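Encoded as structure tokens, the following chain is the form predicted on its own, with no partner shown.
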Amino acid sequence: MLPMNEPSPTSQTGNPCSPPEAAEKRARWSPYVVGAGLGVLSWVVFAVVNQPLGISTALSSASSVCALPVMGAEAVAKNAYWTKHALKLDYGMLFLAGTFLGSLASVLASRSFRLEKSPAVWRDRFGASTAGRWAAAFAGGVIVMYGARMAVGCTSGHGISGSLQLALSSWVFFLTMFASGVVAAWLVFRRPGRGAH
């Protein structure tokens, strides 16, 4: 019996002799197809609901439900942000749910779905501590959402919708996001000892 983080070689490829890389490539969509699909989706969303693609506003509105046990209903109701962005079933909330369901459908269709407490790339660099991985993921999520709300847009709102409309603020966000992502990936996942020579 294989550990949860180590899927069977036949579970993704159907061929025990196929290299793992082949399964990984089949589990990924072509970036050109995805880019074209996002462009078409943007047209449809603008035509139907006259709003840009965006998810961070809906996500932060949905967080009010998580705040209820901690802050209480009265405090949440008086919160200035949640008063302005009240939780409601609208396009943004449907887009949020659709993002999750679409991702789930994609991973199931590619037969690459598996439950894992910590990705292999994280375990190789930081060890197998599940608590450490989840704490880092939570902290990263808080920072990303705070930045998205401060920038009044996220990777979908600015990075897709704003940049395709040639908004200067969105291009500044987009380029800064990629540059900071490259730097963060280098700092976090670089191999120990590299660059010493």
Contents of the next structure:
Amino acid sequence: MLPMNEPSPTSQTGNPCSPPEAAEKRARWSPYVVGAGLGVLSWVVFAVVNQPLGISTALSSASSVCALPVMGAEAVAKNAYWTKHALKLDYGMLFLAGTFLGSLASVLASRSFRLEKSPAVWRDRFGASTAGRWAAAFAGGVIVMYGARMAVGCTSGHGISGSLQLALSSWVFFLTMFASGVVAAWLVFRRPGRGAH
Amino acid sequence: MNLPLTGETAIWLAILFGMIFGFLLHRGGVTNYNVIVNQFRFKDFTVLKIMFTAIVVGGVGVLALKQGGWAQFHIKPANMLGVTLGAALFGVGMVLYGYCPGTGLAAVATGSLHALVGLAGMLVGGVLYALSYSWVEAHIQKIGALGKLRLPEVTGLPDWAWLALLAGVAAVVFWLLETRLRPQTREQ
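Could the form predicted together with its partner chain be given as well, to go with the form predicted on its own?
Once more the chain from above appears, this time first in line as the rest of the complex follows.
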């Protein structure tokens, strides 16, 4: 049986959270341990397979599959971007599969799987509507990926892997992304929430 | 064994490395929307702690490997306009979505349905970028294209000095966060 979070106006203030939610918090390791783990993983990946960490390049190649039914195979094959980053079962694509599977393994081992339609912070601000949250998540997904491709990297490729190599582009990305996010978060969440009352 | 590994072996190791990555993201709590968004609201500093620790630990090791001839750098080009515009969009998108590409993918495995909706959005974003790629390359990526620059080359400070500086800043910030500024985790 899958536990489902039922958004209710009072669910966030003071009420104990659901068992899977509590299990997720109990399963957490110290952020310093997790950060050090990611750092050591970078050593191994750089030395063993000569690859940086990265997500968004492979994900943008995968997007060509979604374009196939709309644009047709010929147009996709001619596209300059997908010619350069063609979809294939390569290192980057399998790293994506691994990321999903690794998270799933951790979730199952900690018994914290939980279908979540809308997260607490969002509900506190915008109320219980799932449609609103999904619209924002979709739009946010479009923007985050477009930005990642324009910047030629995301929080993994630039934020961790590029920053640790002291790349100028990656530090520009990190600082600009964070400043932009702080302003966006202030604009989105500054007013008192509907769900909090 | 000759390193780096290439071909089939390297490709299948990607699943193992990806699994460690995804496992760590979940154990770090960053597959949780609230944790990520509350970093941008300065209510939860988990993301900052994870990223800065990863940068300092990873940076020292990768530099040592590089200087010992065991690893190569993979530096992305500093196309200043593209990276600045892209990062500005990325920050807005990350607040609305509540995830970045890696944590979003990992969050789908936790049962986050809105992360799945946003994953569909990310695929559409990839399509839109591919469609506008030639225009962006011609009109944006060439502006301020400085090449594959690193901070040591830009500033004249050597690698170890940069890493020592980052480690020092991280140590002071972490100490302040843990002792003086108790993060408000009430809203998680």
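By rigid core we mean the largest C-alpha set that fits within 1.5 Å across both forms. Numbering follows the first chain given and starts at 1. Computed from a predicted structure; not experimentally measured.
If you fit the rigid core between these two forms, you'll see the Cα of residue 132 move by 2 angstroms or more. In the core-superposed comparison between these two forms, residue 120 has its Cα shifted by at least 2 Å.
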